[in-house]
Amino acid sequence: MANGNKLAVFNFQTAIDKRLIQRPNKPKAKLEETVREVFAAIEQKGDKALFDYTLKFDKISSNILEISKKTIDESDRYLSQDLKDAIVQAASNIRKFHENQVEKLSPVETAKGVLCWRENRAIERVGIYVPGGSAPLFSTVLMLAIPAKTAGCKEIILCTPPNIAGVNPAILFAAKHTGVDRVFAVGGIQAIGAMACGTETIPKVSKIFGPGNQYVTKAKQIAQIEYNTAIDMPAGPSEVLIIADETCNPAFVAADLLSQAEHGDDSQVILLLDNELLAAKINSELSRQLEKLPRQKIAELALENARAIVMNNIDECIALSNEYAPEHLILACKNYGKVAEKVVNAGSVFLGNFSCESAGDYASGTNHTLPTNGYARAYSGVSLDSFIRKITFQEISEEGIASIGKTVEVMAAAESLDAHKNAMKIRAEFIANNKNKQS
């Protein structure tokens, strides 16, 4: 088994258990209950909660909520002139990949007079949760203002975890570039609950964004349930999937592993292949690299639920990939291209030696909001499509009514509906009518 800084190799070719592809569970005892009994005191306590709350979980005392316009606007003053300009390029890519989604209207007429069309609305009022902690993912707030701000949501309110000196200004520079309206110091179970409640200082939302642990996945479900208030996926700790051959780079590899590791003692890292030569160089590059890590130990810790598993070719370590559906998905292997024609299950994929996942956490364009937890079954990434709702419209004429009104008039008649076909009836009948007059 892993020893904390080697993946344990397991042999498919033997043995086939699905338990290794098993995401690994933390005791959930209270977890319900405590988001729960965060919920209610904020309803009952506003505000107050927030700061009772913040001062419980994040062992930070204070009175303040939102911060002001002049410290956000100061926030560069704190930064390197290179981070500056990496986030200001990173938000150029992303700001492309996700105005290239952006709709052209469509009207197509299904029947002689019956014109339909789809246009897209933004959800007027948005949140955004971004992780703090030992990692400030100021990132996260790109990936999700940027596409918010191009759906043309009227306001974007963000909440993030609070520090001894306040708020990274790191996170405040990307809020400021992006085009955030307001920011918040509060995080955690008790962000999402402002958000989905509202308080005196923070305003209900209509949709939640952002990761976070499995007290704000929680929360977020709870608020979605519970609260009417919209979120963008489950999501939950981070992970990534690689599929590798002999064409692999092993310290690549070692490295893309250890990138996800890094995350959290709770991520899931999994690494798929056919030749078990490979796994041992791959563990020794992992060993190598992992000494000169500053976050050696959370990335140990995540090793500890780590494995690689060989398998007798890449086709079945890509069916195996497809049942696990992972966040991230890394093909280092000959024929990537058509390899991944073969993938159905995950939330963004990364093709050949050269596209390491932490180019999609950052710079490359697309969006790192992705499912977790083998959602990416179901959900799709956060996209322009996230922030905005899509309304049908249709126009119908004389001629429309001629068209379709028996179809209507039979299928409503056929599900005793008469009113249904009333509706339809009474009109054919009045453009009857005056033809008659007419003539």
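Each form is matched to the other, and the largest set of C-alpha atoms that superpose within 1.5 Å is called the rigid core. Positions refer to the first chain, counted from 1. All values reported here derive from a predicted model rather than from experimental measurement. First, how it differs from the form predicted together with another copy of the chain.
- Core-superposed comparison between the two forms: CA of Val382 displaced by less than 2 Å.
- For Asn163, the Cα coordinates differ by 2 angstroms or more between the two forms after the core has been superposed.
- Asp58: CA moves 2 Å or more between the two forms after rigid-core fitting.
What I would like now is the form predicted together with another copy of the chain, since the data block earlier showed the form predicted alone; can you produce it?
We keep it simple here and write out only the one chain, dropping partners and molecules.
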């Protein structure tokens, strides 16, 4: 790193060292024991355990879990008109994008008399977790409740940690506006445990969605593995990778890097470019913008692990990006449409100089719940599909038995599964006997 650059610049025009895009290998915290203890207590003591742990972990003494309908209804009194309008517009865009994801499924006659198809069924009851902390992440409510509602989930519940004043009204307003059925003031491990096990007040759900700290992440993992509860996806720190060339606006790029860096000191920030001079310009913009930032300290810590990597050309940049598989990918380069075709591994992609990541975080309409930590190699972000099962159906006629009967019998016999064979054989014989009788 040279002369006080905010972003360390590496020139790798000759060879790429893949270590440059390795994510830090965090030591795995041993949280299982705490999570298991909390889950066991919830199974035994139900709501009482939730109150106990809310006092212990959150230092909040409470004896009410469910936020009343009245409190939810009145939440809009505490929001500015600007914020209400913003939430309503964002919700509308998100709804449009996710409504467009309803897939029309058509049947296929795979062989004569063998009709196969799929039908969409929404998951009946889902749970949304919205973390507390310094800021109320009401945007998460929009990103999870809107596709859940669009999918047709029958019951959508939401858990969020209480603070002394109760639950933040922006979260309640977002919940009300998106059709969340019930809101519970409980957070952390105990919230996930309540949704995985069920208590007197909080119903057990089939799938849990939402971000959280390392305790919440571990609790979701245990819910998935030991409590038969599905989860949205594995979690990790948020990430952005930007590919920029001389057509970019360095101030915009710096602003986008910072909007990722302010998330947390473990945020991953990578800039790939084809031009070392540009790295210097972006670095000087970074310094300028960083000074005025309220979350300057956090952003500076994140930038310590961030890097700018200079490659020979944009093709090399996109190859390295695919290797890294970023959660967010910004293409601030010419012919970004062509470059986008080469994207193989990414969560969400932002094209051109005006598509900032924060647009997608809030209001473009795409979902902001995306795969981090390289999971984009195998996972998609949350979508309507995350709230739906596609059940397969098949209807086989007598003609269908004639079409595939022998195939099934031969394969079952070769796998030494004679009862499988018999189930087909008994039908084929029945049909043959009937025909004989008729003739």
